[in-house]
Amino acid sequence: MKRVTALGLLLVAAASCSSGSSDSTPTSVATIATTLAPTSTVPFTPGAPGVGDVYYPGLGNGGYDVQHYGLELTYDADGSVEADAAITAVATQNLSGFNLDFVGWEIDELTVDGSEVTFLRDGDELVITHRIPSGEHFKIELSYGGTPQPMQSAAIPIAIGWLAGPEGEQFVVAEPDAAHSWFPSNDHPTDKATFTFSITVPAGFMGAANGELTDVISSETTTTYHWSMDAPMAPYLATVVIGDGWELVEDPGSTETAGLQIRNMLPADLVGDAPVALAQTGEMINVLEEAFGPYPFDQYGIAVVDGFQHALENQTLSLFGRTMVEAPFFEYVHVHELAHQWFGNSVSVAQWSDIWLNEGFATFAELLWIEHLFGAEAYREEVANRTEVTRIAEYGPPATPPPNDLFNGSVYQRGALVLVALREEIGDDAFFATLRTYAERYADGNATTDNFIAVAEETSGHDLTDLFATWLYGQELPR
C-alpha cells in the first residue's frame, strides 16, 4: 500500500513539472519507475531480533507473522519431556533468515518447509538462516527435549515457565516473558496464534492446555489429550497443566447460566468439595458481558494446582494455586481473572509498559462484582478503601510501572481508579459504551493506553486530556 502510494503522489508530481514540454512526461516517469524496484529486487535480510517492545526490546522477532502453533508433547513420570513443535507462519519482508524465542533444552532436529537449516543459538534467540520471499507461508518444524526448567523473568522476581508442584504435578506459568522457555516461538503478544496440543502422560495422569478438549486416545500405559484454541492467543497465555489423578469436571450449572462450556481441572479431593464459588462462574460471566460485552471465547474454567501462591489467567483455562482458591477472598480472585478473558487475553498490549490495561480493568472488575453482590453503596464504600489504601502504599502512576517491577500494585488498584475516576466523569451510560466499544474494536489483537483514551473520548464526546494525566500519569493519587 505504501508504493502504491509513494508511487501515485511521484506520478503527480512528474505530470506537474513535465507541463512545459512535450517529451519530459515520460522520461519523468521512466525515471520515477526505476527507482521503485519490484519486490524480485528487494534485497534479503534478516528478521529483526525483536518487535520493539519499550521494556523488553529482546521479546518477540520480526519478518515474519506466526499463524498457528502446534505442539505435541510426551511427559514421562520421570518429570522429562519430549517435544515436537510445528509452526506455520507468513513472511512479512524478504528473510534472508529469522529468529525464534527459545531458551533452554536439547533441539534434536530443526527442518523449515522440509529442508534441514543451518541455525545457532545466541542467548533466548534461536537464529535461523533460511531464505524465505516476503508473503510466502511457510512451516518450522523442531524436535527438542529435557526436563523441564523455570526461568527468571525480567519483569517479577518469581521464576517462571513450566513448574512443578509437591504432588508432582506441572503446570506452565508464562507471563510476560516466558513462554519461549517452553516451546520455540514469537513471544510477544502482538503476534498471537492459534494453537493445538497433543499431551502424552502416564496412564491416570490428565492434561489439560487451553481452548476445546477435542479427543482423548487411551492405551495400557499412557494417555494422549488433544486441545484445540481455535481463537488467537498471545503465546504468554498458552498452559499445559498435568497432574495424576487430576479430573476435568463439568459445571453444568454454570454452563447453563453463561450459555458456554464450563469446565474445571481438579484434584480428586476438591472434585466433590469444590468452593461455592466456583459455581458462580456462570454468574459472573453474565455480570461482566453486561459491562464489556459478549465473552471473547468458547470455553471457560479453572486449574487448579499446588506450589503456586497466584493465579494467572491462561486463555480459556485461568491457572489458581491451591492455597488462593481456599482462601476467603477466592471470589473476587475468581472475577478477575475471568475479567482478563476479555482484558488481557482477548484485547492484549501492545506494549508491555501498558500492563494496567490488564490488571487495572480486572481489579475494576472485582469492583463490579461487589456492585452486583451488595448494591451501588457498597461499590462506593469499596472504591473509598481500596483509595486510602493506595493512598497510604503510595503507588506510583499505573501508565509508568518499572520494567523490573511490572505488576506492582499500581497497575493493579490505582489502574482500576483510573476506571472508577472515568465512569465519575462522563457517567455510566457512556462509561460503559466505552468498555463495550474498546473490547469490541480490539478484539482478537493488541491496544495501547492511546487507543483507550481515544475510544472513551469518542464515546463521551468528552476531553479527558486533563483526566488521563492526573490518574495515569500523576505521581500523586488525585483526590
The other form holds:
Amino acid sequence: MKRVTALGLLLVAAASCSSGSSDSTPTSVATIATTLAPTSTVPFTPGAPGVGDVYYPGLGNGGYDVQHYGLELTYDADGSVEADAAITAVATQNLSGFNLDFVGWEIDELTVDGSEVTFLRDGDELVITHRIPSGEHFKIELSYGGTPQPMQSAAIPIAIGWLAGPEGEQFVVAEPDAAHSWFPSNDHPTDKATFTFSITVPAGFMGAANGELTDVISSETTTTYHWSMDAPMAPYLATVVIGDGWELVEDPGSTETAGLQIRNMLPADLVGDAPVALAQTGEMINVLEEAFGPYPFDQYGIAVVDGFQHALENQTLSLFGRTMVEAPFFEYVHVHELAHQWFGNSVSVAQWSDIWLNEGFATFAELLWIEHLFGAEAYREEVANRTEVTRIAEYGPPATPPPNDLFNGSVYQRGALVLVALREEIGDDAFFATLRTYAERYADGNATTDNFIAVAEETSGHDLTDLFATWLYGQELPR
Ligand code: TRP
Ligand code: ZN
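Please give the other form, namely the form predicted together with tryptophan, since only the form predicted alone has been shown so far.
So here's everything in the complex, that chain up top.
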C-alpha cells in the first residue's frame, strides 16, 4: 500500500508541474500518466519482490533483468565455501531499490557499481536500496561464505540445493526453487542469463559446472577450474559438482556421432568401467535431434555422485546419483535428462505450474527411444502399459499439479500421454513439425501451455481445443 501512496503523491507533483504550462485544463491521473511519461518524470520505486509466479510468488524479482552471473567459489576440504558473486543487470524501470532472492550464508560485503549500499535480509529476500534509472546497466558484487546448507523446497518433499555426498563430494540440485540457497539470484526461469564459474578446490579434487571448461590453473595446494555457460540459462539449472579424485572424461565416440563435445564427470572407479548406455549419448542426441530439431547447446554430459537417488537435467551437465547410473533402466533416465536440454532448459516454463511441458516431454522421449531401439510395435506396447499404470494410479490432470508436489506422477506419465494422444490425432508429420517449431520458436526463452497448443493448432490446422481440455485439465484420463 505504501508504494501506491508514494506513486500517487508523485503523480500529484507531476500534475502541478504541468498545470504551470500553457494547457492548464485539469487532467485525470490516468491521462497524466500517459501524457507525462518521459522516463525522467517516472517515479523511482522498488522493484517487485516476485515476478508473478502463480505457484511460488516470492520467486524472482521485478524491475531488472540479469545479463550475467560471475560466480567464484573456493571450496575447503572442511566443507566450507567462500564465494564472490558479480551480477550484471539492466534496470527495466526507475528503481529506488530492488531485491535478489538469497537465503542462508554470511554476507561480508555488498556493493552496487562499486559503492557500498544499504541492504536488509527478509526471509528469502535480499532487499537492496539503490537508485538506478530505467535502462541503466549496473553491477552487484557480493562476498559471502559459510558451510552450504540444503533448503527445504516448497515444491518437493525433499531438501535440495547444495548437497554433500558420503565421500565428501558436493553437488547442486536446485529445481525448482533452490538456486537462491547457493547464490544470490533472480530465481525464476523467466530471467535467464549467461554464467561463468571459477571453482577453486584442494589439489586432487575436480570442480565442474555448466558449459565449457575454459581454463585450469594449479597451484601447489589448489586447482581452479574455469567454466563458461555462454547460452542463456535459468538460475535453477546452474550447478557445481566437486569430488575428490573425480575426473572429467571425454567420450570421443559420442562426440563424433553427435558432432558436439560430450564429456562426463565420473568418480575414479567408474572412469574405466562406466555403464554401457553412457556411451550411447551420441546416438541418443541424433535420435532426439531427428524428433526435436538441433541440440540447443554446445556440450553435453553427465556428472555422477554418490549420496543422491535421482537425476536432474542441469544445463549441459545432468546430475545422476550412482544408483541411477547402475540401475538396469539407466538408459531411459539418460535419454529423459537429455531431452530436458530441449524441453526445460532451452525452452523453459514461464510458470512453474506448466511443469508438464518439461516432464511430459522428457518422459515422451523415453518412448521415442524405445521406438528407435525396438520399433513401432514396442512403442505401442509401452504406451499401453503406461496408460494402464496411469489409469490405475488415477493420476489427476497434468496441467494443474499440486504446488507442494509439483513433480507428481501425473506430470510425467499423463504428461507424456498428452503427446501420444496429440501424435495420434494429427499424425507424425504435423506432430514432429509441432515439436520442432515449438523448440525453435521458444529456444533460449520461455513458453506456456497455451503457446504449445497454439503451435500445434497452427502446424496441424486442427482445432485441438477438446483434445487439450480433456487431456490436460480433465480429472478422468480420456479414452
Ligand atoms: N527434473 C527432474 C527430472 O528429470 C526431477 C527433479 C526436480 C529433481 N527437482 C529435483 C530431482 C530435485 C532431484 C532433485 O525428472
Ligand atoms: Zn524430468
